[in-house]
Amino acid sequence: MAERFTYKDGRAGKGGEYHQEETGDQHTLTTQQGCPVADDQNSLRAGARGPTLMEDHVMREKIFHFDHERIPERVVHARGYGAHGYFENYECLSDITSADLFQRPGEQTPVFTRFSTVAGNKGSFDLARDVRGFATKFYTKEGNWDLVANNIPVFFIQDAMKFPDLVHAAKQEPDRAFPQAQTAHDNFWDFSTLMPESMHMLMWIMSDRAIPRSFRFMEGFGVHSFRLVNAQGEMKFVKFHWKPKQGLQSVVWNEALKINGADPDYHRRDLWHAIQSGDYPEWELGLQVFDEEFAEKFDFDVLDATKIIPEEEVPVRKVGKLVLNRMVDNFFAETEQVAFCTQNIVPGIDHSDDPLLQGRNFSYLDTQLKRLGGPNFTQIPINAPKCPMHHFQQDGHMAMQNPIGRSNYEPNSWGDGGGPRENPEKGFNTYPSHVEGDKQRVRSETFSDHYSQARQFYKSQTQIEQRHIANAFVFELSKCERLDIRERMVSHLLNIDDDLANEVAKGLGLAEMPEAAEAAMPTRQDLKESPKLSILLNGPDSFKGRKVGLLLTNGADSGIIDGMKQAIEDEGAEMKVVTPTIGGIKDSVGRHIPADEKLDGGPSVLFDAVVVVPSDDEIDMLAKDATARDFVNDAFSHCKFIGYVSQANKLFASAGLDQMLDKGCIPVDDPASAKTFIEACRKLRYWEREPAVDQF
């Protein structure tokens, strides 16, 4: 039957958006020009054992689609996950910034925000020590703008000019192309001992921020100093914040392990399912706002990307909350076509002269047109503005939308008629900085401490964390080959901090210390630790948004796994059932409870607390397993509350565990022992078990 046609626009003819609507079989599998076909399982034949012939138009179309299906994947940032939402503004900000997004209290403005590790490929996985991109696409009143942050604040390099280089070194070997995500082996560790601005970013990275527990549970940083520019023109300088509102929380390397193993799409498949569930995540937006005459005093150089300013010495306002509250609808479409440029900014924000941001207003652009075919990615749905969009820029490789009319040019003087005219008082100006100097290749002396904030960082860790990060650098070096880059960065740790370099030094087992690496500027002692920066100190106050994984058998007690799931439900967390088999259990009282999880696809790596409840009829069977022992050895040695019954004491024993419960092992054979244990929860681990299962 008859298609018909209409216009959303209701123009004819002038190339507007139009949609299909269906009067007959909308089951027909047509090609892609709308054809019906036939036959979708044998192709045009010359005889039924002949040749096949080129007219076939139903199969040529599909080979053909089906060899350009695959993109170039992004050099880095290639493994995303994203999903759309808004940002609600707080309050009226015209005082620092004329941007339209920010100026109505409560307003929302629709947002688009891609997740994505650095290093590895597209079929890497997720929880690779690695930066974390967080890349926010706002559809402002006044065009797009992308806020491209990652989840730690500072970079490797300071100029951009070093960045193919970052990536090479960090990337698989080129001549043997491995290892995959992961920047354990000697090319990295050869560039960043040879790149003493690195040292900064290198603590992070060794640190637990490298390892996020979920999406949800991380900062975000636009790490640039960038600019504010109101309506009379006054300028300030900004760094942009993303603050998790459930917290931040990491793994520990073990976990990241093994949860790789378990399930590499650990943190798709959590903001898949919070998003789906209606848990949805949301972030505050926080501004740290200071004038030139901060920046002139500040004992680092704003412009240096390898520096923070921290939060004790301009606080940071927060000034508005992002929400994810859908899914994409076509992960290709959207989550991979869209296309983010730090160069996008609207009227009220700018750009400052770091020359790593400087940079990458290039690159980004460039690698857009490489990744999406051509100049038109802009009109791509995902990556179109959702205000007025009016110019002169026409053709190209798909282009969707030509200027339409006589006049594809300007100046011209075709009166109304003509298209849109440059508009001087709403239209985007640069802040007019002063700019002079000589033509030159040179780096900056501001820019040569790469040592002081290095150890600010180190020093304001707990002594878990700082921990962790010597255990980081131990692995990372031991994957090394070569016994001169292992001592080169040594020498780099003995400008940080000398417990560190011996720590590091003796878990490597160099024979001897190396000289401490020659530095361009001696290290600061006097930097005031930053509580800040560490994960520990600024966790959360509730179990909200996390997993406890209930590992039941049959005839497992029916009240206590009732007042466990209230228990849960009641402080905004999720249970999951993990049972021998996927059919689940019958409890106490003869009632079925299905299972989330079989035991040996459901480790405790993916839940972050337990609960252990067998029976008395089937926890010999359960002790006598080797998948339930690791069960519980894992949650144990990952530092874990552990929720138990007594029946579960067997288990324990058979683990080898029954001399070594501790605070964080928490007996619940009563429904009200529940509570109890999900107030202990959250604290989200048991770190006063650590050095007993840690001792390497």
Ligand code: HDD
Given for the second form:
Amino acid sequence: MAERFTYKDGRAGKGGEYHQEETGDQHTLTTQQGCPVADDQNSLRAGARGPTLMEDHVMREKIFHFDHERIPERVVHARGYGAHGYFENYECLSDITSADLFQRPGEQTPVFTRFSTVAGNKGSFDLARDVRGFATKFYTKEGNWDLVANNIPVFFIQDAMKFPDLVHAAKQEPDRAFPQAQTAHDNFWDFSTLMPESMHMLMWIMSDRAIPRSFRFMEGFGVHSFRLVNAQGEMKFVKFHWKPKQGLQSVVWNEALKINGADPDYHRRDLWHAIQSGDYPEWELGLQVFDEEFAEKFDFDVLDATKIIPEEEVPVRKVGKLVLNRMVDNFFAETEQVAFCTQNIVPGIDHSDDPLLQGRNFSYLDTQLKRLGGPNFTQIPINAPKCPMHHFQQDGHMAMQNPIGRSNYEPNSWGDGGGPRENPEKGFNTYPSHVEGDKQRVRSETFSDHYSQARQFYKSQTQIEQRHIANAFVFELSKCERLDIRERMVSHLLNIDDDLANEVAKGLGLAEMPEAAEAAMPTRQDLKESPKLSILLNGPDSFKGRKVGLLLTNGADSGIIDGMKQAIEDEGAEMKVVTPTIGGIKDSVGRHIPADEKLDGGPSVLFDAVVVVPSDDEIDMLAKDATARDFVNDAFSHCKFIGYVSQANKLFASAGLDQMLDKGCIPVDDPASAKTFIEACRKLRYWEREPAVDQF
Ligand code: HDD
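Structure of the form predicted in complex with the named molecule (previous: the form predicted on its own):
Let us now look at the entire complex, which starts with that chain.
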């Protein structure tokens, strides 16, 4: 067979039985049937101004295909962004699992990861306050393993039966089709306040976890307890974690609102840019391994997806790393068509009886059938295993890999030994856990504590993070039209933490404090704080991979620009130049400094820290400019570190900041101070400022 057709630039062409040399042509446009096209501008008409003819197979085919370009978007997690990479083992895990991918230290397994928001449609913005999906397909030598994770370790509901209700309530309301990509509306809060099991998750989604700085700076969690089984058939439970080597980081809410306007693709652009520039993001795979004995004595049911096991109680063992190092060639073919299914597991890993997981195992396979149009979606390259496959499943829509020969059943006696055959030693064996009981629709009593871990989460946050949680509740509930829904949420908060309930009631201007909600079980006050649950306590202490926006005008000091560039590069961060026009500026020595962004397209919300370097000549113009004032005002109110030269004082004065400058605002008139500035930036934000800028 001839090689596939390739364009001169190396792209794979379509079709390809004939080698391009045989046709002697790689430039002529063709129809899908390969028929060369003579005119792609005009349809076939009867007369120059007459009707278009049905006979025009070229136009009919083109429009027919265009009409069918769309497939249904995912019912949840519609907006996503994916990348290829690999997973590399640190050690051999044969003591706990026979899973082939975990046997050999240093071995790499190819992966594809797709990050996503949950509630918004495909075209929604990236910085919604929402859970983020973190789904990874491992193409192992014994089949595909899909770890379909989120950036939050618990879930809203305990039983998959409630998933459609949850999703209906969270998405836009059915009559008006808004609001898009946000939970700040009556239906969501109505449902969740009627479902006390969602309380722990609500604390997480009201925390800064729901507004990550980018996919690169967030954790991932498999949520459920899964099982690991070794070659001797011994079973341990496991919870899967992804720990970002880049460290955790989120934005603040006011910043998120503005980023959505300035760059709705903020997260996808960030991942694209990091990978394309060779700064490959990495996460370590962590395992919390525990046995039945621990499960029996643990305070909560390990099958309840609304509970965590604190890392302080069962430490996370880091067993390998995920590196994302290649963007897709085609978004639709890969990111859109990738089909994750929780049922995709491999020998050595098994499901637990978590009722949420059991329901997921049905839902993912089922949804792909509708979304991708038939049972052969496993043959789409992004979904196909990379290991050999031998089975007798056949036919169906778009069957591409078809068996050759006469046998299509097992057992058979054709060919060499009549294979393929089942293999009890190598094959997937379900862990033989013992179960018995009456068939009934019940929720186990062990699932009924809804508040204790919500309280533990809140108590484990720093004061700044606690305040963000209270503010988030106030923001969201203020968007609810019904007072009784706002009050109902506060009645739940009273079971979590009095101070939080008071803060939120005050923020909502409630005339009276409601009664605490009726609780199936009293809230435990004795759970130890878990510092691992805080983002701020687990920051990176590095500014690597972050962006500094340099606001420059003509005449800006060249020494300061150069010193800053060097300090930023030495840290592994990136400098972006923002200037009043996209043509860039001429600095103090007449050198042309190209711009990355024009000022109104590059607001400070797009950067982790900013440096303001105007010249004597242009500071007056800059100080009068509303966008320049927003630039420094936003940087200040979002608690960013601000480097500045003395000329910038006029801008601060016109922005009303001159009396407020604090230790997070660092003079950089001396080029040597660039290093000090970047070192300060390692804290990521100057949180000490926040009480001064957040009064309500
Ligand atoms: Fe789900 C997609 C994660 C509960 C049903 N889910 C989906 C994706 C992620 C998760 C990351 C996007 C995958 C991708 O990028 O294509 N889902 C979770 C987690 C859950 C969870 C961590 C709780 C622990 N999901 C859950 C339940 C159900 C579903 C309880 C149904 C009973 N999820 C789906 C789905 C989706 C999906 C409808 C939509 C598109 C898809 O599967 O492929 O089947």
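Numbering follows the first chain given and starts at 1. Between two forms, the rigid core is defined as the largest C-alpha subset superposing within 1.5 Å. Keep in mind that this is a model prediction, so the values were computed, not measured.
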Q. Would the C-alpha of residue 52 be classed as shifted by 2 Å or more between the two forms after rigid-core alignment?
A. yes
